[in-house]
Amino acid sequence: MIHSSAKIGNNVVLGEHVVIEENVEIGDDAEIGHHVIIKKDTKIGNRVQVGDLSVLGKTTSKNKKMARKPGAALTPLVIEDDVRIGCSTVLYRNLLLKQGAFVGDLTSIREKVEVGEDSIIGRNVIVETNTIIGRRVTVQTGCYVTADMIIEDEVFIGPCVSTSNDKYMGAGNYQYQGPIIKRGAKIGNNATLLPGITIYEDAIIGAGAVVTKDVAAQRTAVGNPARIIK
């Protein structure tokens, strides 16, 4: 199903049973798999290709528990030229994919995101709410990006990483606020970086550290809690 107000680039392939909702636009010679839902006012580049049963621009919802509630107002998905995108992706309004990313299979990505130009982001990663990714990112299989927080450019965040953004676990007293982490840090396989914290440029996370405080430039931290090695 295309809807009539839908905007269709030269040399667009649709596979089968593609759903397209009003507003949509989508450029030059992309290529949408099959089983493919693209909601409301989606914006889409040159090139872009879209795996098969991805859902392109889906929008929130809330239940009465939930602390932060999403706003009703968001702006379309954005994916700009050159991106490519897995199967069985969730990306969400509010969403800029800048040119040249890559998002791998199974991955969901929140609203009031940006992934900056030619960052990878892994199978399986679930990118949540208010989180800015920078360039040349490299975010792999499995990890857990947390709400709120901010990831420089070339940061390279091993599979498994985990990330949380509240440290009193729900009790409302806490501004919330993810991990920092700085332009070319490292973090190992199934590290885990708890609220608040920043990884400063070029510092080293160790597999499997669980990191409490601020970790300085060009250190290397490791272990539980992790601490700075030579």
Given for the second form:
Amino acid sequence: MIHSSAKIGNNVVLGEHVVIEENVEIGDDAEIGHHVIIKKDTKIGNRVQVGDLSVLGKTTSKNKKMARKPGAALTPLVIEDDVRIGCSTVLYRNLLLKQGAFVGDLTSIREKVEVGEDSIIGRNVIVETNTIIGRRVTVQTGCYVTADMIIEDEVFIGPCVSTSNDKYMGAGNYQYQGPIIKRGAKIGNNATLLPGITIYEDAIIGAGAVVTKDVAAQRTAVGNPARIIK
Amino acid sequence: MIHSSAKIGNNVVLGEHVVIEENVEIGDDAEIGHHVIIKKDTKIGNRVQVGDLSVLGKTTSKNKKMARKPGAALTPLVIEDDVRIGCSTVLYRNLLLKQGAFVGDLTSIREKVEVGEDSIIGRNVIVETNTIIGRRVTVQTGCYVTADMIIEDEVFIGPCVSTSNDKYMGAGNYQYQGPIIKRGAKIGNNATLLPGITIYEDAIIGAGAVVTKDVAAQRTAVGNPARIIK
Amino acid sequence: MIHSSAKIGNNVVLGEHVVIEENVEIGDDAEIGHHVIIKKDTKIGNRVQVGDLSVLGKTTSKNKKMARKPGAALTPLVIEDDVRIGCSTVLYRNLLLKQGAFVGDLTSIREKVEVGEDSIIGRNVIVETNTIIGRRVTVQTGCYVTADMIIEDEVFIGPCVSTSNDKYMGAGNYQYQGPIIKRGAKIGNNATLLPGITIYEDAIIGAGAVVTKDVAAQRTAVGNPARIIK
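Right, the form predicted on its own is done; let's see the coordinates for the form predicted in complex with a further copy of the same chain.
To see the whole picture, the full complex is given below, headed by that same chain.
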């Protein structure tokens, strides 16, 4: 089903059973896989590739227990030129994927997020709301990127890294704040980052470290709790 | 394809390419996304919302190496009123989602599981068989909830928490037993819980902790292995 | 859509909206779920079962930042007899699933990988490229199996285990090497394995351990960093 209001560029390849809702735009030379669902208002650039069974432009949902009520997402999902998107992804409204970004299979990214030019978001990654990811960042497979994070340019986040933004775990009047990861820092696989900490420029966090405090620029921290080793 | 035996209520919205197998019931005002597959016998309440590309009512599968043979699941998947289900979920037969529960995108929940009223199961969560989750529980994104667990009411489980139920890792005649998490306990992100331990009422487990023993009520445990700090 | 070149055996059950591209072969008595996408050249054996919404035979994708350029995958996805595949999986070209293997829901396995006879790959597992998995191996739910690993026969890997293959995290001229796990070793849940280490025969790694060095045969290692306890 392709809604009559859709604007589809030249040389676009559309798979079987694609659903395109109202007010969608797709640029030239884009390739859209089988069974892809493109929700209303989504904007897709030139030469974008979208894998099979992906959902583009989902509206945020909630139940009555949730503390954080999503507002109306007035902005659509915008996918710039040359972006590559895997299979079975779930990408929300009010998300901006900048030119050349890569999003792996089975990954989901929520609203109020921006992914910078040429950055790589691996497979099976979840990115929560209100987080900014810079340019040429790598977020490897299996990472959990919490809400309210800032990830600067050229950061490298290894596989399965876990972050959090809620110090009191649902119990306090805490202003949610995810970790801040400054330019060029590297985080080892399966590290755990606590709410509100800053990893400064070019710092290195060892695999499996549990980081409870800030780590200064160019330092290396390992262990549980993480301590500086050089 | 909608099987002729399906009973579909008033004002139900069905997406494109929905498959509804025999003996399915859907209540009034439900919304079913595109490409959703509703397997035979599934019961869906009033005002339920189901995201695109979800599978509802899957039958358990196995191969010959598996120690635990799934029996026939005589009971269907039952989804009570006002439940919200994300995109690309895989929900099994013999699962009960109670009123107002929330299940995030890319989450899968197996047979012989119950999720209590208004509880939140985040995105990319896997819940194994024979586990009970109480009311107003939060299981955040990326958690692994093993088989044979009990999670009482008002528990908070942070992102990426990992649990296990098999002390001898496939090697012993161990009675499988997952962790028991008592009312109001809170578990930090990426914590690891060993088989058979109990986290008592209102205890707090720090992020990244590896919990090898019981934790008494209202105590806080951190580190690897976790020790009590207050 | 079923391409006219497809060779489909006797007694095959095909779900609704299945897409079968050119040059696909499916053996006798296979069952293919709804909305499954079978890409060109894929070979499927007898009695294979494929869950709904799976993608079989995906071609590798990339963006310009990626260090490792995938070559052309000349070999197709080959699925031998009696394999069981879950729902919403993403399986690549140049992957061999040997007889009787099991692949859970929401799992993705990349190119240049082999999974041995009767092995179990759980749900929500990601396997990267150029990794060999032996016979009768268990890789439990939520694991991340990095590239360039060797997992020998009868290994048991608990839930949520994380591995890595890049010592310098994108920064060095390091020859990528994932962990090597020798026959019969057992890895506890949420353990972290560093690049290039070897876990020798029948060794045991505790839950939550961070393994930075080789572990000798039949030894047990726990903690962060992991040390031998017996």
